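Quick heads-up: it's one chain on its own, the form predicted on its own, in structure tokens.
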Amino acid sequence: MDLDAITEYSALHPKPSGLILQYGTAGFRTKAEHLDHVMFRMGLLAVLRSKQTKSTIGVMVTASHNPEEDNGVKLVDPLGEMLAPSWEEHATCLANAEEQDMPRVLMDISVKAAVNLQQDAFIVIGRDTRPTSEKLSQSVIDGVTVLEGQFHDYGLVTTPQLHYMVYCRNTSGQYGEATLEGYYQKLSKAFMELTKQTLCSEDEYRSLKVDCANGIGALKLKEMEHYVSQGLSVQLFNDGTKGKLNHLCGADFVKSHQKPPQGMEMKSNEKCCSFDGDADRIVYHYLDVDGHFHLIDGDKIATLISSFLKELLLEIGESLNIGVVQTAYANGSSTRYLEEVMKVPVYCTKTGVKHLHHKAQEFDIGVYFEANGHGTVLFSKAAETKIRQLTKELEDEKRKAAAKMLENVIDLFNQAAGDAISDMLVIEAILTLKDLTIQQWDALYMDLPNRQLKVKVADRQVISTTDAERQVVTPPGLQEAINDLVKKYKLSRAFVRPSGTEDVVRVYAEADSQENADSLARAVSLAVFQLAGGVGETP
């Protein structure tokens, strides 16, 4: 390691004296000028995981749904899954350390980690379309080869084809080819022979108005439509054309908001869904007859999705454990028609993909959405072989069938922990086959109505949760207060939990009626503030 030539070209990516930032569950986040140093750092901290792990590793520069002015990293580990716990550590560390102390501490995770520095290095790297993103990749490619690793620009991507490029180079092409044409490819294979028995139905079905939040997902979808065009003719709005990036648009304006995007005209039940920025989130929605708006979230997609794989285990008659795990946001509506109804086992973990995601490892098929469309299906290598040997052996033809779907689920389920191109397709698969409209998806069951409140406090560390996040644990009484409150409601719940990032506490409340989750919202609001420090206005 030539510490040096480090220092020398750390001093053309200066840290702004002071800075602190935290790599969380999105990597590092904010405003774009902030990031230089953090990008150039990241470029040697891949390096170093790659050699320790002699794996290929990513490194997308995006921010997802947040703002254009901001930008952000994240590092994609070898399997495509998100950058080790003790990794984030490492690279908070780095991301922190003052100028003079940086080759120090870079010296340090290569000791801690055990990296040997003699080993080879790849990198790959992706961005999203921001106007930062090309100079800050630059950074980054900067990093790498100060240390000497070798790399790839595959330059415009969306974060989950950068972690299909991550694992299909570590599992040296066995899970397909690490190149946008394989990805294109693997999927829309998986697709058409998912819905080739259904190719003759109604037009209006296979049609669908996508709102890309003037992100790269336009771009990605337009190079993929003439792989699909055959079972699916989507529409494209906000294609980054004259729009900014996720403004007044994208899959999270949609879902907090609940209204339609700008920029996207809207029929009455015509099929619509929002990407966000960099494309790993999903969320669907249509106007009714009578001009109302009804968005369809992460729980609705994973009810209609863990239903359809029930159905075809059932078929199959394979002891193949599913599970589906949501956090405290899930609405109530959906963990009961899931339990009760469709039969399928729920859990619930804290809030943040990476939770969701280690708990879904714990079954055969795994299936986790959060509310805002962020998430996958994860099927084990064991229900994975099994499967495909089912495929090759049964004789009988409906079992077989059955068999042969879930085959083409796994491969549209790319490895990352949410892609809305492979949500989308596998959703309107299902629609397809299963000859349902949106509006009769949507009447599956009734969502409870919610409010989600904010609360600023003095600090919000005086809250603390235990229950995946469901019950306070102090300050002392709150939860008393809350359980208080609840009864007075009917199919009421409340929970309250701090943020990660801000002096705030985080409230949600559902009820029988939108009047009275307003009411509850307020209700435990007020007693947070009471209870817990509160500051500013009284709730």
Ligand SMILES: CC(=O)N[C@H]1[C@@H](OP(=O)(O)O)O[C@H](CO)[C@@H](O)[C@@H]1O
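For the form predicted together with the named molecule instead of the form predicted on its own, what are the coordinates?
What follows is just the one chain, with no partners and no other molecules.
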């Protein structure tokens, strides 16, 4: 390691002294102007991680659904998954080291993690459409270069596309070809195969309106459109040509405000969906004939997908196990429906896809979705091999066709990360195959009315939780207060946790009516404010 060169280059990306940032739920995220040093240092860290794992590592520059002024960065581990927790700590230490200490901290990490510095390193880089992303990704490249790492800059890509590239490169192309063309080819081939029988029928032409949050999803969907145009006609809105990124549109806005995005023409009963700013989340929605807005979130997506997979498994007669993984934010009705009606086991993990992804890996088929629409389906190696084998061996035509469908579903899902484009194609294929309208899908179960609020406190870390974040441990008295409030309402549930991406405490409540859910959420917010050091206006 050439410490002099590192010191010299680091001075070109100086850390504002005293600034402390945390590698949170989804990497570093804050105002873009505070991130130059973090980007340079994540370039350095990615090289160490690449040397240590002897694999290609990804660096994605994005702040997903955050406002346009923000930016962020996260590292992608060898199989396209989120960075390992011990390296999140290294990332936090390196990002927060004062300028003069940085080279030493870097050395310490390489010693602690037993990095062989002689090993080659290869980094792939991607970025979203934020005005600051190009310059910041250049700072990542500076970090990679000063440690003599090799790199490939994919430029503008969605977050899941970068995860896909990392996965492809570390499996010698077995997962797919590590190019955008390879990604489009793989997904569109699986989609067209899945839906080809239905195209011959007199099915109405399948069309979908997509709110792209004025983000990268618009560019990439435009590139992909012609590959699938025979099976699906998409109409893009909020494509970034006029509106501001994530402003009053996109999956996060639609989910948290429970209302339609601006900038999208919605006629009654038309099937619509929204991506988030880096296209790793998707939610569906429509207006009914009375003009009421209906949201179909990640929970209902997980339900549609798992019921489809369960039917296919039944048809091929294989006893592969399916598990559904959710977080505490999953609507109570969805959990009940999955467990009681569909009879599939449901598990709850902490918020953040890395936790869900990890749990989903325990099953032959692990379906995971956050309520906000971030998720995918993982197939174990054994399950995948079995299914591919059955497509060749089965003689019964019906069973063979079901196995072929499953095989295409495996290829259509992005196994590295939740992916709005891939999930959209899976959902469209299922709706077509099952001849379901968006209203019929929505009618699977009724969501319990719910409300999410945010509370400002002096230090959100005073709140600690257990039981997959459903119970508060500290500060003392807060859980008891929540319990007392919950008892006052029917079908009610509430929990609070510190956000990993914003400086707030999140409050979630559900109850038998919207009025009650709102009132419970307000009462719990007040308890947080009073018992956990609220600042500013009383909720």
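Positions refer to the first chain, counted from 1. Everything numeric here is computed off the predicted structure, so don't read it as measured data.
Rigid-part rearrangement between these two forms places its hinge, out of 26, 399, 465, 444, at 444.
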